[in-house]
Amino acid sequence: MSTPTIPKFQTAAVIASAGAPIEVRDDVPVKQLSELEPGQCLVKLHCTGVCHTDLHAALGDWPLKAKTPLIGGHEGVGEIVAIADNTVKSPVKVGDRVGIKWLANSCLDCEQCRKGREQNCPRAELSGFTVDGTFSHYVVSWVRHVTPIPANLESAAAASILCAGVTVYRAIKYSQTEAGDWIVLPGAGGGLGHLAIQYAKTRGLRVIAIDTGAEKKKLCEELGADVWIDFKESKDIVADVKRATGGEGAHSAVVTAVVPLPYTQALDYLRAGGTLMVVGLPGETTLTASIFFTVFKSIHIIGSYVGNRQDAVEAIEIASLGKVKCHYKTLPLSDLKGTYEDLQNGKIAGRVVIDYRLQ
C-alpha cells in the first residue's frame, strides 16, 4: 500500500478562548508522521457528529474547562493515514476506517481502566476537550482507543453512535431493567434520546418518550416509543407516567437533561426498586432527592458517563446490524456556528453530522 500524502495545513474550526466565536480557518497545521508519538495515529476524517458537549466545551460553562485554543468535536469517522513509528502491536493499520470518541486515550493500567471504567481514568485524554478533536480534516488519536467501523455501516451513520449512541447504550445496559420493563426517556426526540429509544427496544423494553413538538412526536413514534408525553401539554408528567404504567411507575429513567426538573420528576414517577440513570452534564445544576423516599422506595441513583471501548464496539455492532439508525442531516463545516445556535435553542431533532466532502 502506498503511503498517503499528508498535507502541511488543513481546514478546522477553532475556538480561541472560552466563549469566543468559532473561526473556520484553513491554516491549521497537520501533524506529520515524524511528529506522532508511539501509540498515536493520524486519521483523515470523512465526517463528524455534533454533540451538546461540544457546545459546553466552546462556551466554557462546565466546572471542568477545556484547553484553548481548541478544535472541538468527538464523533469522527475516517481513515488511518499514518501510525507512529515504534508503535508496538497496533490493533489497527493504515487504511482502516475507524471512529474517534470522547475518550481519546487512557492508561489502560490503573484501577479504573482495569475495572472497565476507562472513561474515569485519571490520565484520560478527551477528544475536543483536553486534546484537539474532530472539527478538522485530520485528527491525532491513539491506536488502542479508536473504534473499528464495520464495512456495512456508512461513516455518517456511524458518527453519532460513537458518543450519543455509546452514552445511552451504556446507560440502558446498566439501568437494571429486563425485557418488558418500562423505561422513561426525557428528551426522547433529541440526539441522544432518539438513539436511546432504539437501544431500549433492542432490549425488549417498553418506552415512554417525553419531549415536545409534532416533529419530535412523529420521530419518537416511528422509532417504536410505546407512549408519548408532550411536556408542554402535560399538566402532570408524574401522573401521566404512572397512568401509562398501570399506576406503579416506571422501572427506570435515563435522563440526559441539563436542568433539574426532569431528574426530580423521575424520582417521583419511578416505582419501588426503580433506577435513575443520571446522564446529562449540566454545569452547575444539582440533583435534589428526598432521602426518606429514596430509602423507602429502594431507589437506585447511578451516574453513567459515556462508555468504554467494549461499550463502543457493542453499540456500533448493533447499529451495523440495522437495529439502530441515527437520524441525522449533513452540513458543511461552515455551518457549525448555526448548528451550535440551534442546539442552544432546542431546534434539532435527531443529529447533525459535518461532512467534509461538502467543503
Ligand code: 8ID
Second form
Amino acid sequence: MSTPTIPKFQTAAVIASAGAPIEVRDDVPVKQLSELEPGQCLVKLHCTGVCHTDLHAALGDWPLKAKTPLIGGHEGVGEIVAIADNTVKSPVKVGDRVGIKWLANSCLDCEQCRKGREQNCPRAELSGFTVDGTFSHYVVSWVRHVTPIPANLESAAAASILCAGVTVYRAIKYSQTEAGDWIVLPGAGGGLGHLAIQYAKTRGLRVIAIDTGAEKKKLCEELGADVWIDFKESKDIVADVKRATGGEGAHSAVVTAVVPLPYTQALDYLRAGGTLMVVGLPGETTLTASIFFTVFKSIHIIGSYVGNRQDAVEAIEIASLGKVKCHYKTLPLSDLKGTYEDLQNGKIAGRVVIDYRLQ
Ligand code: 8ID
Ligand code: ZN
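What would you give as the form predicted together with the ligand, now that the form predicted on its own is on the page?
Everything in the complex follows now, all chains and molecules, and the chain you saw is the first one.
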C-alpha cells in the first residue's frame, strides 16, 4: 500500500505553561514515519471532543500537572497514515479509522494491566497530558491502544464516546445497580453527564438528572431522565432526591460535576447499601464522608477512572448501535479558547467537537 503524504508542519493548539493562553500555531512539526518508535502510529485527525479535563490540564489545577509545552485533547478520531517500522502484531493497519482516548498507552504486562486496570499502569501514557494530544491535525499514538471505529459511526459522533462515553459507561457498570434502581447524575447536562443518562437507560435504570438551566433541562429530559432537579433552584437537593425515590434515597450516584458539594449531598441521599461513583475531578479538594454513616448505611465509595481497551470497545459498540448519541456542536480549532471559557462558565449542554474538516 502506498504511504499517504505526511506534511512536515501542522496547525495545533499549544499551551506554553500551566495557565498560559492557548496559541493556535501553524509551525508545529509532524512526526515523520522514521521518527516513530515501534508500536506507534501516526493518525490524521478528523475531529476531537473537548473535555473538561483538557481545561484542568491547561489551568494546572490538579495535584498532578501536565507536560509543558502541551498540546491537549484526548477524544480524537481519524485515520492511521503511518505505522512505525518494526511494529509487531499490530491489530490495526494504515487506512483504518481509529479513536484516541485518554489512555494512550500502557505496558500490558504489569499487574494493573493484567487485571484489566490498564489506566492504572505505572507506565501509562496519557493523551494531552503526558504526551501531546488531539488538538492538532496529526497525533502520535500506539497501535495496541487506539480504538477501532465502526464504519456506521461518523467520526464527530464517535469522538466524545472515547473519553466522556467510556468513563461514564464504566462508572455505571461498576455502580452495583440493577434494572429499576435509581441512579442520580449530578452534572447530567454536561459532556459526561448527558452520555451517562443514556448509558444508564440502556441498563434499565431510573435516572435523576441534576444540573441547571433550561437548555440542560430540555436535553436531559429528551435523553430520558425520569426526574430533573435544578441545583440552583432546589432548596434542598437531598430532600428532593429522597422524595423522588419514595423516601429511601437512590441506589447510586455518578458524580460528574466539577465542584465538591454534590459529593457530600450524594452521601446523604444514597439509600443503605448505596454506591457513590467518584468521577468529576474538582481541583485539589478532599471528599468528606461521615465515618459513622458510611458504616451504618454500608455505603460504597468507588473512584472510577476512564476505562480500559475493552470498556472503550463496548462503549463505542453501544453508540454504533444508535443507543447512545453524543449531543454536540462542531467548531474549528480557533474556537478552542472560547470553548474553554464556556466550559468554565457551565454554558455547554453536551459537548463541543473540534472538526478539522471545517477549514
Ligand atoms: O476518569 C474520570 N474520572 C474522568 C474522565 C473524564 C472527565 C473525569 N473527568 C472529569 C473532568 O475532569 C471534570 O472534572 O469529570 C468532570 C466533568 O467533565 P465534563 O463532563 O467534560 O464537564 P462539563 O461538560 O463541564 O460538565 C460538568 C457539569 O457539571 C455541572 C455543570 O453545570 C456542567 O453541566 N455542575 C456543576 I460545575 N456544579 C453542579 C452541581 N452542584 C453541577 N451539576 C449538579 N450539581
Ligand atoms: Zn476527558
